[in-house]
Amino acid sequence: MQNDSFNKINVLHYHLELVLEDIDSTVNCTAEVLYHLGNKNIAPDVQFTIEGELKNTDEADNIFYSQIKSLEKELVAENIPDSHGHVSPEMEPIRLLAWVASGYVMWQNSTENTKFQFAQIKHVKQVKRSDEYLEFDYMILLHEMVSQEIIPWQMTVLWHPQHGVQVTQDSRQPKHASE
């Protein structure tokens, strides 16, 4: 990791080289990250390059999409993973969707002095829609590693296997919101 500080324009620049691991593959990645110092309302700028390809999830995505679309009642679930770290196989795609969406929330709300990690889905509820998208309202817990704070965060997520994940709304919640 390289840290170049540009005091004249209040930007902190990092060059990262890392390895991304999936279940069946490993790829190298390089990234340039720019933190805008003094303005916490601006997300870091990230440019990245991936050498290789990660596993294609199209088939699993389409199966999950069909399963959720065919439910007679909207999905509702709590505490994923449970207090023992267990995630049932049918809830794994719900957890992965929350994990991906939380990455956007963490990116938008990170500073050079924060390190967020997705901890748990406290509550998720599917929202009925008339179009082809799936919508979920999540209450998640983020672990801020520097302060050791557990932060409840609400996020509304749209997803379609051909269009990807979109976080349409997110907000940090008071600590009691996770209870």
Given for the second form:
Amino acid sequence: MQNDSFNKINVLHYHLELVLEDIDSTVNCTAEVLYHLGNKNIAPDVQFTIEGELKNTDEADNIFYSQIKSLEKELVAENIPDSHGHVSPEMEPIRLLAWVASGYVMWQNSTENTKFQFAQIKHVKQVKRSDEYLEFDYMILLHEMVSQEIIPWQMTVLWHPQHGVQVTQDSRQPKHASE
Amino acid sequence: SSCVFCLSYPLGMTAAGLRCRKSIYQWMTQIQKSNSKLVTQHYLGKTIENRTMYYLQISQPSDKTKKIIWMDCGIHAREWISPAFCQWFVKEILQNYKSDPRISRFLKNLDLYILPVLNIDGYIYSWEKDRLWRKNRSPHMNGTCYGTDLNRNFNSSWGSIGVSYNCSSEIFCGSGPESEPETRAMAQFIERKKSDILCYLTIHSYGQYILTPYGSTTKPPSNSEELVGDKNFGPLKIIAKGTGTDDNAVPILDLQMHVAKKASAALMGKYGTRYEVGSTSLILYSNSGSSRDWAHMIGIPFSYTFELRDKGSHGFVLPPDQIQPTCEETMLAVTTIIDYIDQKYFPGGAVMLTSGSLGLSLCLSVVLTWTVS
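Condition change, the form predicted on its own to the form predicted in complex with the partner chain:
Full complex below, order starting with the chain above.
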């Protein structure tokens, strides 16, 4: 059983006011972030409120979904973006999906002393499924600002237009795992 | 001519895919050839893999002795927008020095020294082997581990904070201050010229910052002298810290902030891009051994790190369509800083510097600052 007063000493509370950039507009957002100083293995608590609504992306989601569903062979790709920052139009949703999923990974592994950014997809392969979900096995690179490290991270991502994104499995890789 | 700059990494690369190293060397040779009155290429030193480092000197022929603005790019290999900016900067100066009154004014008094890529070995490695490589390519532990972070290798509180002593780390500070030939070559050159260098600029990415000293503290190191400006008149000078009760002294770090804010505003005016301004230790993270801190510690009054676009959506791998806008807006910031320095040290146009005239101009500008703030 956790002692409430113990928790109060060991939690760092940030109140954030931020602006989200949507497709062609901005949306205000407030968030409360609690870092658990006592146990670094617990992800920070995040509560947020979006003031207003984000744009509807159903059309683009459904196009991407049908494109992948209609592939004869499972999708395989690497180095997105490439060294020069190019992303082909077909791969842009794959990149966005990785970016969103990596947000979960970053959140789960953040402390007050980390600052993660998504850097690159080293490779991605689609995993065949019998149900309606799309599944992708990604090896991505995260950039951690404070240490300046590039961290390979494997993540299994499920997605469906109506059910959103799920990271079902993820694991940090040793430094040379991506090569 | 603009067709030299295909605006892909690095500038000057054609669709056929010239190797980046040839490309930047070829570009420098070509720049000197087509602007021989203004531009000379100079040897700086050799990298650990024995490649030659050159800097370009842009100097308007004159019988005056000039002061120096130094700008280096490519300390960190993966920050490709950085060498691209140095190339863009040189191109812009050479294209516009006759027509742009600001450029022609400051070239009367200032020489521009541009080092397009310091960490050549790392840069090539990031082209050929590992796009996200950061450090140089010095071998350690019998060749089982490579690379020192050159921006932790300078002799500014070296090895004290924000570093690793482990070669496998991206922020490995090396075996000692200036242990790396790249660091040593640049430091020795700047040390020799330091009494003439008014401004040290070092270009990095990403984050959209203009950073002032220091990485490990907000105050100058306790054992150093203090660089101050003068509220009424008199040039910037170094005084021993804690001595003198000169009410007119304005800490140089405050002047630096003031100028950096002007630069940031000028940058934002172009495409609305926001840059944060402040000391590394306050707005980023703690570090030691950076070139910018070292330059300031040896007495160079205006010392800045630029962290160019973006803020993390693409990070080091900035898309090609952002290269030119980034270069254009950054140009405005850098010329704002150079302008300010030119007008403070050489007021009243092409007039010989005297302490009286300098003081009057400094007095006016600083009085304006204090009333506005």
